[in-house]
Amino acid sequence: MICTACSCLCDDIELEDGKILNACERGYKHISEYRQNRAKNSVNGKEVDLDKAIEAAAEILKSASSPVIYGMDTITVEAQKLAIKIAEKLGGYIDDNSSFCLGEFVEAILKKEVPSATLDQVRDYAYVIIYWGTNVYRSLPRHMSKYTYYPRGAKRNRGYDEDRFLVVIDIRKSEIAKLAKKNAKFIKVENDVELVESFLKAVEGKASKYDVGGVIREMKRADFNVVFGGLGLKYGLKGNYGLFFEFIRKMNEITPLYFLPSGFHSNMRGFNETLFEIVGAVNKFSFSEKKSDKAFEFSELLRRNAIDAALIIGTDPVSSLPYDVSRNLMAVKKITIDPKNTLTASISEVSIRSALSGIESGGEMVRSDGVRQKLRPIEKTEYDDVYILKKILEGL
């Protein structure tokens, strides 16, 4: 089966006899566990059966003057079609985490203002692999020995110790950091804007902050290097994403280099790149402005107190969000479906149980670098997402 745990979609699983193959200790827990907690249909807190908190859902989002959509980065690429559907019939917001997480980084792939490649080239290719804000250990866990670091790839069969070279750039020494001893190094940052204007002159020939001359002579050895970049580097870039793409296209002048982000949800690529198809935005878009704008992220919406009703799918943001943003959520009708019974759902006037994606459902997501899966489900049912956002669409 293909493991929908993180976005690396392990697509090696085996289950044999009650045993989980090959899963990493955050896959393995996702499989094993996903009886547990389960979201029961309801409606105020009373039960009901799926028709009626169905009915209930749509009669919500009929009634809103200011809806909107949040969440799908968990669900199939076929769920999230509907779900725009649904937003685009509303007239109102859609959005996802990867507003507050790497969306701007999959937009510029999508728009191919930087060169970007798949984990597959990166495990036969890559010889200089640069971790930049994060820590794939804690979010990605098979992510080094499956595709970057330890794996023996097509060109590059003499393994980590011979043919890769890691660069670990983060403010302090986390697990994938203490790796960086033998070919490899770390590079504590304090200021992201100062590193890659270091790496900016160090390319000019001009001195700089920090050090990392060394870094670009490596990969100035090989036709194939990467960087991933992580929520480190999002944030620490302070919104000038154009100067680090800069320093990405400059290092293609002299050597092969390309871009990968790292660390979100199993899909939340898939929806980035189907409302791109869609609308030419990757998230916080309005279907009555037609447009994208940082107004119309989640977090923003409800700061402002600009929704009315909230449909809720396959995320929590009551434990995700701050509190002093998430709180707003009790003035809003919410409506969430989810196969756990989050926070969120406990407080939600319909709550609507539905299935794990890859587990008891089948269908498309795709993979951080932009490669599509089709998912193999060990037990399926007929109430999933596409079904739950279908019979939604239908009472609109």
Second form
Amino acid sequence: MICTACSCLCDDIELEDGKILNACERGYKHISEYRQNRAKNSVNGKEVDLDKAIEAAAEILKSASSPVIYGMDTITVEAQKLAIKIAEKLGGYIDDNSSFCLGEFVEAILKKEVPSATLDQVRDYAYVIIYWGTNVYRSLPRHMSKYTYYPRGAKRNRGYDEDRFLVVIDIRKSEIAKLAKKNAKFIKVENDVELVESFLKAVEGKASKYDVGGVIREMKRADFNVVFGGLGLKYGLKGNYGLFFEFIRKMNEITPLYFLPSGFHSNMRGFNETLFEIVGAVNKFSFSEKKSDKAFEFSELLRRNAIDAALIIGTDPVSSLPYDVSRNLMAVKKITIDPKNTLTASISEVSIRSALSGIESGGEMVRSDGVRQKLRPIEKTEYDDVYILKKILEGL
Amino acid sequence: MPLTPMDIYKLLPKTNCKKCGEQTCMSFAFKLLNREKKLEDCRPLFEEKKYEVQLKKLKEILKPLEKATETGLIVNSDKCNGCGNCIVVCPVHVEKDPQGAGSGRGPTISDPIYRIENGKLVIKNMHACRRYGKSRILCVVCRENCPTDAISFLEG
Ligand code: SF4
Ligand code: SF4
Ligand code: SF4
Ligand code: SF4
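Structure of the form predicted in complex with its partner chain, given the form predicted alone:
Following is the full complex, with the preceding chain placed first.
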């Protein structure tokens, strides 16, 4: 089966004699605990059957004057499409976690502002591999062993210690920074913007705060290098994305350097791509104003009390957003669709229990590099996100 | 702290009486650590009352030996998150299962040294490890690439 616990979407998970093989610990928990803490179908705290819950959800959305659809990073592309249709029909807002995660990075790739590549190409060709502001040991546990630094590839068949050059950039010595030993460099960064500037200066052969000349020299030796950018990079840039993309483009005048996001949610990239195909933006979009804007971020909408109903799918803002934002949810009518009984589900006017994508229901998800994976569920439930969202759409 | 032959030697009778079949207590210490000898082979330790305290201490420091495999390898499951680095870097996997365990995927051979079960590293076939047997070499590649030091070897 395919593990849907993170955006690596590992495709080699096997079940044997009651054991789960090859999945990392996060994947193992995701798969083995899927029956625990399941959501119930309920309206105003009272358990109801699925049809009643769907009806109540459609009612709330129909009578809302400013609804938002939020989440969707752990559901399939098919379900994401339906959720987008619902937002369109309502003339509402739509946003996912990528607006405070790696949305800007994916957008730049989809708009072809920076060159990107697949993980399979990274495995086969990459020489310098830079992890910038991302500790994949925690967020994407098998990233290095399955896709990037460690496996031997078509053109990189002598192993990591000879055929790769690892660069880890972080504010602290993270777990993966400890792996930067031979043929490798750890850069402890205090200021990401200055580091980008140092890279730009080094391209011109000038020295500056950070000593990165050696990294540039290594990159020049190869015809394929890659940067994985994570949340640490995003926040470290403080909005200076342009400068960073400029660095990637400048590098490409000398030697190929590809950029890949290293975000965590299983199908966040899928949401970004799906919305992008339909409206040309990756997140925080308003169907009534027909544009994407910072003001339409879910947390911004909440902060400004700009919404009166929220359809929250497969995410738990009550536990992930700061309290001074999430408390405004109390004034909003909430519908949650989630396999699990999350905190948000437990305070929602309507809670709908859905199937776990990849375990109980199939469909397509998009890996962090844009490669599409067909899920291979081990069970089959009729009442999955697609069923539920279709019914809600019909009820509007 | 890895155990050294010196740590063991210090607690032996240091009489070089050869009752264990070794020429010296020091070489007995080495063999003990390599699991080629058992503590019981040093009979004076058990027979003479004056070594009682030393014997107790020896048993204490040799405890990890029981947990360790024949190659002296110990996996601390609490520290392991199943990232698989140790599996893909193992030269034996690279040689015998280049498309599976040797490239970061699930193993395609029936007897890999390691595999991930229920999210944790388990040892399946220690006999294939380069540290095993007569012509062993002191390979530490798997340990070197574990980000959380979940793998250790008795000998350090
Ligand atoms: S790395 Fe991600 S997709 Fe792969 S097994 Fe672990 S949690 Fe699942
Ligand atoms: S039997 Fe004990 S005391 Fe005698 S040589 Fe061997 S280790 Fe030393
Ligand atoms: S010690 Fe060497 S041969 Fe043995 S399991 Fe580790 S990497 Fe493989
Ligand atoms: S490298 Fe360490 S954490 Fe990763 S699977 Fe091996 S023992 Fe576990």
